[in-house]
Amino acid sequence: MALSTHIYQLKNVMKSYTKGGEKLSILKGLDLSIETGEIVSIMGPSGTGKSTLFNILGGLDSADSGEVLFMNRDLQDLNSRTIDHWRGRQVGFIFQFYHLIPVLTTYQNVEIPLLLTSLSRKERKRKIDAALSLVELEDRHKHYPNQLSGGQQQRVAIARAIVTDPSVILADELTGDLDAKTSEEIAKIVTVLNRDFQKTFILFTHDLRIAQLGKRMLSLEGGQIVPLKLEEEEGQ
C-alpha cells in the first residue's frame, strides 16, 4: 500500500464549545486534506472557527469527535505528554501579534523552542544563526522586540517558528499588522522556506494577498472547509 503524501488529513471533525449554559457548535463535520509541501490559505470571516481549527491542527485544543490524521496518526489518541513532544517537534507557530518575550533578546526569543530539546548551547547556536540568517536578521541577535520594527518582530516570530525544523508552520493573520510593503517581504520569506525547505503553510487570513500564496485558498464558513470563491472575496 502506497503512503500518503497527506500532512493532514481531517474526517468529520466535529467541535462545541458551552457559553452561558448554551451549546455553540463551531466546527460540523470537517473535512480538510492537505498535502507535505503545500501553502494552503484558509479564509472566513471572524466567529467562523478559524482559530478553532489552527488550534485543532496545532495540537493546543482537541476536537469533540472525528479524526484529526498526522502523517497517518491521530492526533486525537495521544495523552498530553505525547501531543507536547509532537508538537515541539513537528509544528511551528506564527502568531499576528508576534509573541515575543520583551525581556529576552532576538536570539533568546529564537531559542525558546530549543530549551526543550536536549540540543547542546553550541548546537542550539548554530540552528538559532540559520534561522535568523534565512529572515536576514543576523545583525539583530542583542536587539529587544522594542528596538525592532513590526516587520523585524515577524522575522524573529517566524525564526523562532522554523529553528526546529518543523514539517508544518502555522500562521495567524501572519501580516495583519504591517504595512504593504513589509507584507510582501514576510511573503517571500514564507515562499523561500515553502520552495527551499519544502516547509509546509497553513496560513490562516484576511488578506487575500497573502492568501493568494497558497496552492489553494480555502475558506471555513457554516463550521465547514468549501473553496475560497475570489469573485466574492473580492467583492466584499
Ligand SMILES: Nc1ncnc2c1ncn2[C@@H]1O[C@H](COP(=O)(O)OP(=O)(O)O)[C@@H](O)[C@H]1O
Given for the second form:
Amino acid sequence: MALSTHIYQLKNVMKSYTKGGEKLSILKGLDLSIETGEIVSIMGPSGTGKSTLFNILGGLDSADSGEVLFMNRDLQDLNSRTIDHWRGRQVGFIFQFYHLIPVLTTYQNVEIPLLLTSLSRKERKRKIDAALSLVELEDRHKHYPNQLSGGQQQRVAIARAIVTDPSVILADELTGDLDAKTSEEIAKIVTVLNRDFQKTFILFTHDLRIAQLGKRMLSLEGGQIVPLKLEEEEGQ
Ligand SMILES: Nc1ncnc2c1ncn2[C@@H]1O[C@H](COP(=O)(O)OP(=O)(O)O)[C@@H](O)[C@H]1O
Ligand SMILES: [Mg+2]
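After the form predicted alone, can we look at the form predicted in complex with this ligand?
Everything in the complex follows now, all chains and molecules, and the chain you saw is the first one.
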C-alpha cells in the first residue's frame, strides 16, 4: 500500500467541553486532510473551535474520538512522552498574542524549544542565528519583548517556531492585531519558509489577508471543515 503524501489526516474528530454541567460540542465529526508542503488557512468567527483544533493538531490536547493521523501515525495512540518528543521535532507553534516571555531577550525566547534537545550551546547558537536572520532580526538579539514593536514580536515568535526546523508550523491568529504593512512583512516570511524550506503551514485566522496566503482556504463551521466561500466572508 502506498503511503499517502498527507502530513495530517483527521477523520471523524469529535471534541466537546463540559462547562457548568453542560456539554458543549465543538468539533462534530470533523474531517481534514493536509498535504505535505501546503499552506492551508482555516477561517471561522470567534468561538467556532479554531484554537481547539490548533491544540489537537499540535498534540497539546486530544480529541474525544476519531483519528488524528500525522504522517500515517495516530497521535491518539502515543503516550505523553512520545507526544512531547514528536511535538519538539515536528511542530512549530505560533500562539495568539505571541506568548513571548517578558524577562527573556529575543535570543533567549528563540532558544526555548532548543533547551529540550541535546544540542550543545554552540549548535543552539547556530540555529538561533539562522532563525533570527530569516526573520531579519539579527540586530535585536539583546532586546526584550517590550522593547520591540508588535511586528518584531511576531517575528520573534516565528523564529521560535522554526528554530527546531519542524515539518509543520501551526499559527493561531497570525498577525491578530498588526497593521497592513506589518501583516505584509509577515506574509512574505511565510511565503519564503514555504517556498524555500518546504514548510507546511496551517494558518488559523479571521483575517482575510492572512487567509489568502493559503493555497487552500477552509472554514470551520458547525464543528466541521468546509471550503471557504469568499463572497460571504468579504461581506461580513
Ligand atoms: N477548556 C475549555 N473549557 C470549556 N469550554 C471551552 C474550553 N476551551 C474552549 N471552550 C469553548 O469552546 C468554544 C470554541 O473555543 P475556541 O476553540 O477557543 O474557538 P476559537 O479559537 O475559534 O475562537 C468556545 O465557545 C469556548 O468558550
Ligand atoms: Mg482562538
